[in-house]
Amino acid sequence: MPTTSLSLTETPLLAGILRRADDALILGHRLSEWCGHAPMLEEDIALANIALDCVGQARSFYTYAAEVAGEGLTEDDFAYRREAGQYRNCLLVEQPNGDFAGTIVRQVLFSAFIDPYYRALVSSRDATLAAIAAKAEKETAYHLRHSGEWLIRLGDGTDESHQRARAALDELWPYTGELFEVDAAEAALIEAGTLPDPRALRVEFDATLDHILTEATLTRPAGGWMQSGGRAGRHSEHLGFILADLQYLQRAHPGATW
């Protein structure tokens, strides 16, 4: 009988790949929850397409992770057979959708980070990572533009839409600090030219966000204390509910094929 959980030894490279893969998978799953529920048909399709982009990025990274890990693993093993503590996604992407403004703010904050990150990753000395990033960056550039335009509409719209955007920004801002954290294992990959240094992207992140927020008549929250722990497998309770949905079939019928 196949086991339902994956025992995994993470090398620094594997951990670095899983950070990007898990970010994309969990965000894609969150966005997919809007399918059939978005405020208009056009946006329903747009959010579904962004979700598909994210899942496609996750598949590319998981396929490479399986190659790096060996042992006959597949992308499905990484998506469906790990426990919550083995996921390396940042806390931001697992936060609930909230209202439409909350989803848009979350997308702007993440896209303002991941788009320049992928542009930098294109120059990686790891040819596979560089190739994945070259495709993904074209998608994240659109994600940033689309969500940024929506945030401007909401922030500079009615009193109600402005208030909701403001509340979402205040609530989600403390999750942005984790995007720029670097541990010892990642530092070695940065030194080797395998991964870009996220800390070097902070200036561009701030500039992009300030431009969008100015047009949206919103103010970037002050710094202060930041949430952390997702990269080390310490997640909010929200991830468990996501995985219960995402992994149900594989857990109920281990080893099933179709």
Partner chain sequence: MPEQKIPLWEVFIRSRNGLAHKHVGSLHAADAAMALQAARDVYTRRGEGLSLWVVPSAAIVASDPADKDVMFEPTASKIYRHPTFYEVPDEVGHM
The other form holds:
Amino acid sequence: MPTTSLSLTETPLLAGILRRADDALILGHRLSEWCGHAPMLEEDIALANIALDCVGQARSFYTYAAEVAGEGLTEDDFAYRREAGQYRNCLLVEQPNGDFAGTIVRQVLFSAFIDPYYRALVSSRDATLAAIAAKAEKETAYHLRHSGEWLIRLGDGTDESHQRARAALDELWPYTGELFEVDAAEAALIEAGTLPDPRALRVEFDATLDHILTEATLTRPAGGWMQSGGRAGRHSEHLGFILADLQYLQRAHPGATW
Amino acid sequence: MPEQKIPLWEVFIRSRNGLAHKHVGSLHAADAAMALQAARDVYTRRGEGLSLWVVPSAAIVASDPADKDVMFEPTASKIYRHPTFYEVPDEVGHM
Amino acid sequence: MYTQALNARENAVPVGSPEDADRAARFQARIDAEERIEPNDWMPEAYRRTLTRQISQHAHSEIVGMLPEGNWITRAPTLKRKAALLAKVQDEAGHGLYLYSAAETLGTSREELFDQLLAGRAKYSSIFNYPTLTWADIGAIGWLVDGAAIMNQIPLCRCSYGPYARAMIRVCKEESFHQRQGYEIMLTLCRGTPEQKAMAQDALNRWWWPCLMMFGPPDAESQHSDQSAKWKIKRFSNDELRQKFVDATVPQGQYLGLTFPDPDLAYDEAAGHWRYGRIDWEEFKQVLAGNGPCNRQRMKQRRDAHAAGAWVREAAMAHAEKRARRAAQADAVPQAA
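Now that you have shown the form predicted alone, what about the form predicted together with its partner chain?
Shown next: the complete complex, the earlier chain at its head.
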């Protein structure tokens, strides 16, 4: 593997694949930070399971991206040789773990979006994407269930846990708008039946969330200003630190095999 | 202040179609729904299961090991419960 | 791992009485006959105490052991390595969980065992107080530390205490990929660039002696061994296991083209064993006493995680109580005809 960052010509399809891949990798990376530090041993194992699912999904999408891009690239070229500005993940998944409530709320928000997204992607005209989605959907359905059950317990637990859950929800809510954004390139893929239209998932997202939040004695924050930019490579400061960790060995030893 | 103890649960897995659930271990969870999820996460990481049971450990009533003779000894002499107790001539074939 | 309903049973027979001696003799006879002791069976208090200490130390080692390797999950050099390492460290959490469960069948709760660890009253394996400085350390831990652990753990699958033996069977089955994972990392590094090979050699240099210490003090100085052997908790002595480990590991290291940091290491043709040099037992003693390079850091991380999770555990319990209360109220409401 050469030393330089990857220089990519992003076709709409490649960009679309990388969005899904980067979301999964960065979220999996964040969740893996919990390993050894969770509130109880059972949860160490549960969070690691979710992280492993995410890393696995990322690998499937990167492998497909490598096939689409050609030039003999591998999954690792995409993960380890792109600059922060080339990452296409949404801002939500790169937000720090915070306390356990922050991690759970981030997971609920993302899962409530990505689970129906994958379910819709199963009918993609692109057979590879459809196959990846069919496997991923079963995983994300469980992620939603697990994080949803926890959010109910935190919201309807003690005063302290309720406060923490509410604070996390307020903190992370502005990152949900980006999940439903569609740019011109993606619109063409939606038109072609390659990708589902995220805007069509909004109603289900709201309903899923309301169902969980009601049980959790919490309320969905009102619309408000939404952060944006991740899909175009304009990230929060956090992503740079994530990549500094993630890519350090590959960057320090260019071309080495691990 | 000592922390409140999180209840212990026993986990049973049915590993293949047709087999009975088998005890595999235990875990801690505050309630049944979380116990079931933890059982899935802890005990089925290598595709071990098709079905899970979780039972509060406190709900299990065990026989007393000191009672072993009284409880289980009497059956040892009842060999007429086993098929080999009865004689059937070879010519009759398998029965 | 088993119901504890009978564990609190009164010990009606006074310790030291003839009946007590009789019971102890019958207990030993069962052990000699290779019978398994189960949680509700009568057992000498010293057997219970010894096992509780050993199983909980083993459990503590698993969860403290998550930390040095966990360091590298976010820095693993490929996605394949990242997934494998995360799955491995997750397994350690699982093993800690199985072992705490086994210890709990002896009548001490996980909370109490945790408290003993966090208060510094319980020991855990000395090896996890050494730092993981490079990626090669992840290879070395898998190859050497897990290799040493397997030597210890396989005989424990036949330990006289049923729940411990069963937990160890599960642990050994799951561990089988850990050592191979580590060795493959070492092999890849040794076949890689000169910098990578140097990284592998450096890791072996730092981990070799601490791994030999993992088996515990030499037999001549070991306090627990005789009784543990009689109870079939421990089936091989520290020195026997250490020798087995050295014999198995040296050829593997030679295959990698690495040098062991022991000038006295030599093959004894007559005995068919690799003879190793003098182990620095003073270092071992110091690490156990809390003076290893990372003791304080590891304990602080465990304490911080436990303290930071307290409100979460409280919330889960509070919610469970609310649920139970609501269900009871719903049952109490007379149904309209």
